[in-house]
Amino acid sequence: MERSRLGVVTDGAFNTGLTVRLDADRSTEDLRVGEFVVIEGKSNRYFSMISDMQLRVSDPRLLSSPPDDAPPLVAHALAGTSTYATVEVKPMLMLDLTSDLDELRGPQSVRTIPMHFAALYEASEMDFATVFGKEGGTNFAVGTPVTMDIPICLRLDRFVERSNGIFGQSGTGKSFLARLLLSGIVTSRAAANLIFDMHSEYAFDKQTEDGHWVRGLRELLGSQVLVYSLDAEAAARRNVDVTLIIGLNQIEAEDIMLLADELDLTATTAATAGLLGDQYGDDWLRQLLAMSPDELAQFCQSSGAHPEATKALQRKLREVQRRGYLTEKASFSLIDEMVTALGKGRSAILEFGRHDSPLDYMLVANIVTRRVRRLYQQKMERFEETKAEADRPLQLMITLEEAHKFLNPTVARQTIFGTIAREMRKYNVTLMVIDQRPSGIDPEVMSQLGTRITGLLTEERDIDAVLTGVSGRSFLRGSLASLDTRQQLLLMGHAVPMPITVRTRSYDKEFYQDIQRGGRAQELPDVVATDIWAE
């Protein structure tokens, strides 16, 4: 396909980007900020990004005295020498054209920059295709460019590795873009799932803001995914596979210090539960709600807690009691259970139905995932002893909405999660983490996820956070504030060779039935650009 061209290399510098001055009959209005396009040097081809646009003068007295109201022939014949335009671009990937071998590796990290008046010009398929792959096996199509109609794929394999992140203030479709990711991920068996549906939106039917109803996961994969729920009663009403009952045997210390800020807890807390768990181990929790004010004076007696700070936490965690999912003593088996259909390649939806408050949430999720991690690692180290591939388990990824609840400053360091986070992939586990927040997260633990996907924010803090870790964040930023409210998100990370905004695709029949064939089975480009772009 013949790329049309858009301009020459005026200037530039290797750490800020190049100057492009656009031909005469190019116009601004044509281009995005964003926009994926290809300078050819005499050696290398530069595959690269727009970051800037600006408006140039070559006569000064132009902009003390422009003309008014002036006529088309007027502006058509001052363009492209009196006036003319100029489009800030940075080479992201390089492709060295006189190496056989760098045709075969594909593109490659930038080293040099093109001279003087090299020549821009619009991305074609094929230039697409060398860097983002063709749809097939693991490279998933999550949309196109803003202005063409090409696929842009992203390497799930890559995407499920390591703990990613999906951001975007409300309404830009985070959970639609999830549901994306999810039917991929399982169809093409990149890593099983463990999902907190904490507001009802992945298992079953879904209706949308406009009126109309979308598939849910259930209903498109099947006995693919399993469908656990919190709520009994709505269990019965739908097609549920388990209904999940938690102990209060389960409830550990960490648990509870991660309702601090829902039960208005105090930071006596974690001592005084430590002084329970010393003297009770598992049964901590239930001695504590059955004890009567005789019982707690001797137990604080004996212990050394502290009278009041017991009294106050058995008066707060009565709150807790008082879910409809908790009974004195369970067993972990339906959650090992879980993990086993997990270690098959299945994928488990956990709903919360009418426990969807921010303390159900919290709790049974934390309690399930760290029961899983201890698994998984228990399984890890299993084929590190045998180091046969039969005991290898399979990756799992965990996705996990409201984020920052788990993953804030505060308590990441205290939970299951941002212990995931900072592992990376040690032990197969990682996390998908969904929020519109993410300067609530842990820098630490946004330095650590390997792909970030993200739609508009608009709050600074949120872009610089979201931005944390990235090389070349300052390129990056005119990209995320030019994104439209919805079906638009700049990709960045470990899954895709380079920086890139998309129109996502629609979440609809065509997409249905296109899972359900498994996606287009087309076969992988032989090149597939290496990541580079992280540091």
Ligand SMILES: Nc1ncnc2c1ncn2[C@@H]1O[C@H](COP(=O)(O)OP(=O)(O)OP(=O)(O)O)[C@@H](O)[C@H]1O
The other form holds:
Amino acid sequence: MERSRLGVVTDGAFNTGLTVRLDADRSTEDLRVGEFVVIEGKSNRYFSMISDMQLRVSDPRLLSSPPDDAPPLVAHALAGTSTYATVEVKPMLMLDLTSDLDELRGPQSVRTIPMHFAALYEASEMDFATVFGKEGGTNFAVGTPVTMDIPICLRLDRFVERSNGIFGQSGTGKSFLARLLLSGIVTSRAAANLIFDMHSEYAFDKQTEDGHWVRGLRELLGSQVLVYSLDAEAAARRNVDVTLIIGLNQIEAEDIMLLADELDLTATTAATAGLLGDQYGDDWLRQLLAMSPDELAQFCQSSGAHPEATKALQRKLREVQRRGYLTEKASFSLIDEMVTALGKGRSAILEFGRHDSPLDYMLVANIVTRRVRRLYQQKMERFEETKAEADRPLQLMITLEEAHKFLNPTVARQTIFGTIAREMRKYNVTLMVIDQRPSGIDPEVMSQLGTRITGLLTEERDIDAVLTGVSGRSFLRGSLASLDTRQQLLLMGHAVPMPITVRTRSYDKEFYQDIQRGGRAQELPDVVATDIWAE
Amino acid sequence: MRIGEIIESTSTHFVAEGFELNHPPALGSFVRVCVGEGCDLYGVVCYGETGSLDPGRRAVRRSTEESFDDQIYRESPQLEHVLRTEFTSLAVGVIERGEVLQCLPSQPPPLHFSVHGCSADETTLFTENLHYFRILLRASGLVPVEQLLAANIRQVHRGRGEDKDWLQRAAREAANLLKYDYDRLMTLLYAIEPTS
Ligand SMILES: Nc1ncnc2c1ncn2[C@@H]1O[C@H](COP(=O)(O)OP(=O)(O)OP(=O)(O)O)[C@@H](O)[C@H]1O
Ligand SMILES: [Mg+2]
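Moving on from the form predicted on its own, please list the structure of the form predicted in complex with the named molecule.
The complete assembly is shown below, putting the previous chain first.
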């Protein structure tokens, strides 16, 4: 295929990238920072990214007396000779054109740079396909290049294998992207999903910001997705599978620490929960709520707890107790059944309905996830004993909106989500964290995110955070800053061969059709009759 | 057409006495000297001068209230014999059996050989390539090089029938060669910008 030429390499270094002088008939305005381009060396093809552009003049006198109103001939003569542009290009992958082996293996990491006057080209469709692969299986088309109409694929199997993150300002399309990815993951069976849906936006039809309706995952994917709700009233109106009830006995001291901010508790007060836990075990909260002032004083004396702090804790938790989804005592059976379904490859969405305050969201997500993790840990231990493939736990990905609430530096060390981000890859459980402000997330957690997808971010701190531990941050910074405010994303990390800017695929009728076509081909195996979700 | 005879010849340039008093070929125009069978040496006119035949003598005023300009010559036909017009050309290449070489010729042209004006076809053939600009820009005559090149570009442009593409190419080539000398470049570019 004919590629169109942009310029020639004139300078550069392996570490910092190459300088390319643009051809005289090329304008910087036709290019974008972050654009995927190709350098054709003598024996290698380099798949690269534009990291910066500069305007140059050959004679500094031109700067002090620029020819304003230059007649056409003058302007034409100056362009590309006295005034010209250079672009900085960073090779990301290379293909050895001399070896047949590389044809088969595909592009490899860059080990060298081309010589002077190697030509720079716009990437062709072929180049995109060589690097990002063809659509199909776990190779999921997330979007298209900004200027072309061909699919850019993300490797879903690699995506779910490690925790990952979706970031961007409000309205950049994070939740829509999550739907796209979840649809792909469900139909390609790359992982089972547990989705904490704080704003009840994933399961059912939802109106977009521009006013039309889009389909929910339950409607799109049918019985492969189970819907749980915390809100009994909403559950009755909507097509919900299970209404989730949480028992006071399931709330642990750890949960209270997590909620310290939401409940406005001091550190001492939160610590009191720990003392109660030591004394009463599972039953601590019920005991605390039932204590008379005398009993409370007695407890403080015997345990060394601070009386004022204990009283404050009791008062605060009595407010919590009134939540509709809480009951005295509940068994874990609902959550355990959900884990069984996840273990069979189904996905579950937990809607919060009207209980969508941060407190409810954090409390319930934490309790559910803690239980899920315990069960997955057991599954893994069983698998390690039996070594039978049938016992290997299916990959589980937990989708978490407003992730900073669980993963900010103050709480990330204590919450179950922090643990999962740091170590649960071992147990085949990973997170998909979604957040507007990556700077609010513990850097240690950020550095664990294998794949990061980000829409426009404007705050310096957020940009820094999202690029934590990424090589070549300085030029990715440029691509990030040049994203559109909507439906444009920068993909980087484990699930893509090289960072790339894409126009996000539209979540629309055409997509539903593609998914349903792919989905039918990979219908779930028959579920056993006792399965409570069999339809 | 023969327009002069070589009276001084060097590796880089040659001086000819013109056949027509006061009318040396245009600054920047192409001339050629036939130096052998099918071999022409090409030059670009870089200087013209009219003066006394006797180098020691300066011309004196001859006009009166009634008689001036052309009339002076009509009234004093002997002037044709005491004055002469000379022009200098820079050697810029050779065309040998149709093949254009833009570089200094290996030999200076022979003294007393004829200098010819170039036809439009000859100019067109020679100026397909623009490497000779570099030779012009290295000239060390009295005419500033950017003026010389501008004059040449204007002449060729006209000779090639106002070929716009060629003019643009020439402007770019000049801009490229003078990219480190903005002031000269702008002088040149404004000088060749078509006026229409
Ligand atoms: N892939 C897409 N297909 C169709 N519409 C989209 C897509 N991405 C974004 N949009 C449009 O942009 C709007 C905002 O997207 P979305 O709700 O995903 O933003 P967000 O990043 O999750 O914002 P917030 O941080 O406020 O939750 C949507 O309502 C929709 O109109
Ligand atoms: Mg959202």
